[in-house]
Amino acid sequence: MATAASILFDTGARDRIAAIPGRLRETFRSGRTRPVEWRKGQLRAVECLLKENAPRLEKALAADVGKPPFEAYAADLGFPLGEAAIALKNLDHWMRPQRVSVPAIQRPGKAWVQFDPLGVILIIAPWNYPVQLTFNPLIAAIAAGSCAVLKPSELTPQTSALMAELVAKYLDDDCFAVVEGAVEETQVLLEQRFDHILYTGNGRVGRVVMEAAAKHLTPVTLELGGKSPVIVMPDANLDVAAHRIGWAKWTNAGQTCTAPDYVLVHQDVEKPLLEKLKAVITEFYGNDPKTSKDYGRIVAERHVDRVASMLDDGVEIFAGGQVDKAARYIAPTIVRGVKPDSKVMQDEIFGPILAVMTVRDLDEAINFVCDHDKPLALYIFSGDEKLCARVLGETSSGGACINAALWQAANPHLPFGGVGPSGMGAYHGRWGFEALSHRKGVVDKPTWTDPKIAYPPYSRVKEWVARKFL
C-alpha cells in the first residue's frame, strides 16, 4: 500500500510543507478520491490502523497524557472506530443525490442536490484526545471524498510520531500527509490555501486560524470549548447526578472540552450534592487518587501551573486540592464559595477542578448562563420535564444533556459543534460528511420542448403567467 508523508521541521521544511497542499490537490483533481470504492477502502484502512495498533496507541497516550488504558481505548480509539463503521454502513446513502421539487414555471425538468468533495482539508488536532480528534475529522474528510493534511499537537509527541508512522503505513500517500511540529509548522500550513480547515482547540488560536483562513476565503469548522455549566435542581436524583457529573468532570483529569466546568446548584441541595461528589472521588479513585491507575495526568507542567493558580484566589477547597507539579498531578478537586469574579470563573478550567456556585432558583441559573459566553455544552439535572425543556429553550449551547453529561458529544448520530465563542460548524457521522462536502444545486431540463414564456418579447399573457406562477 502507498505511504503517507511525515514532515519534520528543519532548514528546508518550510518549502516542503508549503508544497504539500498543492501535491494533494493534484491527486484530488485527478478524480482518485471521488469513487465510493476508494472512500470505503480508506475507511477500512483507518479501521485496520486503529484495531491493529491499539496497544501501541494506548501506550503512547499513557506516556503523553497519562491516560488509563480504559479511557485511552474508549475515548480515543473507540470513537473513531464507531465513526468509521457508521460511515462505511451509510456512505452509499449519504452520497446519493437528493431530489427536490421543480416549480411549475420551470417544468418540464428535474432538480437535485449533489454532494461534491471540497478538495484538500487541513485538520489541526489538540492534545487532550489526540487520536480521536485527528481521526474523527479524517474519517469525515475521507467519507466526503477529500484529501487531508493532518497536524497533531506537539504536546503529545509520542502519539503524534506514532500516528505519522501509521498513517504512512496504512493510508494513501498521494492523498494524506502528516505534518509534525509546533507553532512554526502550523504557521506555514496556515499560509497555504486549503478548501476547508477543521480546528479543535482554544478560542485564542481559533481566532488565529480564522484570520488566516479569511485571507483565502477558506471555510472553517472551529471546535473551541468554553465554560460548560451544570444546573442541579432540588428534585434531581443527587446520587445519579454526583456520579455522572464526577465521571464527566474527572475523566482525562478534566481535560475535555465538554467537561462540566462549573455547577449551579440550588441552595437547598448544595450540601448533600457536595458530600455525594466528594464520596464519588473516593469511590472512583480511592483514598489517594494519585496512586489510582484509573486517574490521568495533566499534559504539561505549564498547564499544572495554570490550573493550580485557580486555587489561590480565595475559593474554599471542599475536596482534593493536592498538586504535584513534577508528576503533572492535580487531584480531583471541588471548590465552593465561588464568586462570578473568582479566577476559576474567568476562563475554561480544562483541568480537574469543579467549581460549585449556589442559586436561589431556576431563573437565577438561566440568567447566569445567558449572561456569559455561549458554552459548548450545558447539562441539566432535574426530574421535571417542563423545567428541563425551559432550560433548553431559554439558553444557547453547542449541545446539551438532560440528567447526563458528555454523551451528546459521543453520539455519532448527533451534530457536534459549538455556537458563538464555543465554536462554529459541526461534524460527526453524516454531519461530518456534509460539513466537508459542497451541496451543489443542479437543474436538468429536457430539450424536446422549449416553452417561450421566459423569452422576450414579453406580452400581457406572459406577464400574467409570471405573476401567477413565479
Second form
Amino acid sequence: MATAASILFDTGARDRIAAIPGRLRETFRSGRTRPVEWRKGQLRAVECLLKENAPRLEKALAADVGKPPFEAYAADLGFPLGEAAIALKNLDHWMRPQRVSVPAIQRPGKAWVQFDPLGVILIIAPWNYPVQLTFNPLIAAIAAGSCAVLKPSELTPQTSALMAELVAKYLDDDCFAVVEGAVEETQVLLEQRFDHILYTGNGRVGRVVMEAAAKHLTPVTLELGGKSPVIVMPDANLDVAAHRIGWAKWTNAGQTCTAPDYVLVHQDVEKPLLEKLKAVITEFYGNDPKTSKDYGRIVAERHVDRVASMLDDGVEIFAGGQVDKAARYIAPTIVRGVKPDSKVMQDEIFGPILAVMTVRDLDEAINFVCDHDKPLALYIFSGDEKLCARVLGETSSGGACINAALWQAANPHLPFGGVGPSGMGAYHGRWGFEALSHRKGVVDKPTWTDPKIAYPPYSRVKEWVARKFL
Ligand code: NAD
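Please move on to the form predicted in complex with nicotinamide-adenine-dinucleotide, as the form predicted alone is already shown.
Next comes the full complex, this chain leading.
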C-alpha cells in the first residue's frame, strides 16, 4: 500500500504529484474498482470516516472558517453521509444496464445502455463547504467505479490536512489520493490527463480548468457561482419569506454558492420586508451577532476586505455593516437603495451582505434577471402559483425554489448544477453517478440469422424497405 497522500510543494513535489494519476490509472486498469462490492465497501468506508471523525472534522471547520457545530454537521458532514446512504441503497439499481427498443430494420437483436466507469477523476474543491464539496463528488466517483485525486482548498488548511490523513487511512490508497496545496499544485495536476474533472469554485478559475482540460479533451463538470436573485411579490407571506431568505443568506456568514445574493422586492412591500429581515437577524443571532455562537466567520482577511469594500459605495446600510478584520467578522448586513451599477451588484457578494433593490412589477424583475448572467439559483416568494410558474418559465437558472431558498441544493434527488456562467453539468445522487459514468450504447445481435437487407448489391426492394423502415 502506498503511504500518506498529503504532499507539500517542493522541488520534488512536481514529479510526485505528476505521477499520481498514472499510479491510480494502473489500479483502475486492473479492474479493481468495477465490482459493485468494492464500490459499496468504499462507500461504507466513507461513512465510517465521517462518523468516527465528526468531532475532529467539526473542530477543523471551526478553526478554518468559524463554522458553528450545527452548520458544520448539517452541511459538511450530514450531507455527504446522506449521499453515501442513497448511493449504497440504490447502487445495484443505478448500475443495471437499461434495455432500450430495437428498430425494426435491426431485428432480431437487443440493445441497452450500460454505465461504464470513466477511470481517474480529478476533484478540485473550494473552502466554503470543504468537506461536503470534497466528499460529495468523491461519493459520485466511487459509485461510478472510478479512482479519484482530491484537491481541497488551501484556504481551509486544517480541514485539508485532516481529510488527507483520513482518506489515506480509511479508503483504498491505490485508488484515491489527496493532493494538498494551492495554485502550483493544482496546475501540476491540471497538466496531467484525467478522464473527468469536477471543479467547484469561482468562474475565473473555472476557465483555467476548462482550458487545461481542453488540451486532453477531458470532459468537465464546473460547479460555479454567481449572483442568485430573490424575487418578492406583494402577495408573499413576508414573515416566512424573511425567515427563509435570512436563514439562506446568513448561514455560513453568506459564503454559500446558492445563497440569496440580492433581493428584487416589489416597491409596495419593501418597507415591511426590510423590517422583518432586520428582526430576523436579532431573532437568529441576538443584538450583537459577533457574540453569537451560531454565526460564522469570513474565511480570510482578504475576503473580509473584498466583501467590506462593497459597503463603500453610497449604498444605504439598513442593518449591520460592522466589520472587524482581525476577527474576520462582518455582521449580517442589509443594504438598500442599491442601483444596477452599485459595486455590490458587479460581482457575486459571497459574504453576509444582502442587497435589496425595488421593482415596480414582475416584468421589471424578470427582465432584470434575464439581462444578467444566468444564476446558480433563483428564488421566488409569492402566493400566486401562476406567477411563480411564469417566473420559472421565463428565466433560466441552475436551480430554483418557490417560497424557499437553498433546499434545491440539499435534495439528493435533484440534479445540482449551474447553467451558462454559473456552471455546466450537475451531480448529487443518481445524477452524480451518471455524470461520472460513460453511457455506453450497446447492440447485441444473434448469428442464427443474417438478413441481407443492408448489404450491397442494393435493389429496389431493399431501397423500398430502407425508405419505409429507416
Ligand atoms: P478557492 O479559492 O478555494 O478555489 C477553489 C479551488 O481552486 C481550490 O482548490 C484552489 O486551490 C483552486 N485554485 C485557485 N486558484 C487556482 C488557479 N489559478 N489555478 C488552479 N487552481 C486554482 O474557492 P473560491 O473559488 O473562492 O470559491 C468560491 C466560489 O465558488 C464562489 O464563486 C462560489 O459561488 C463558488 N461555489 C460554487 C459551488 C457550487 O456547488 N456550484 C459551491 C461552493 C462554492
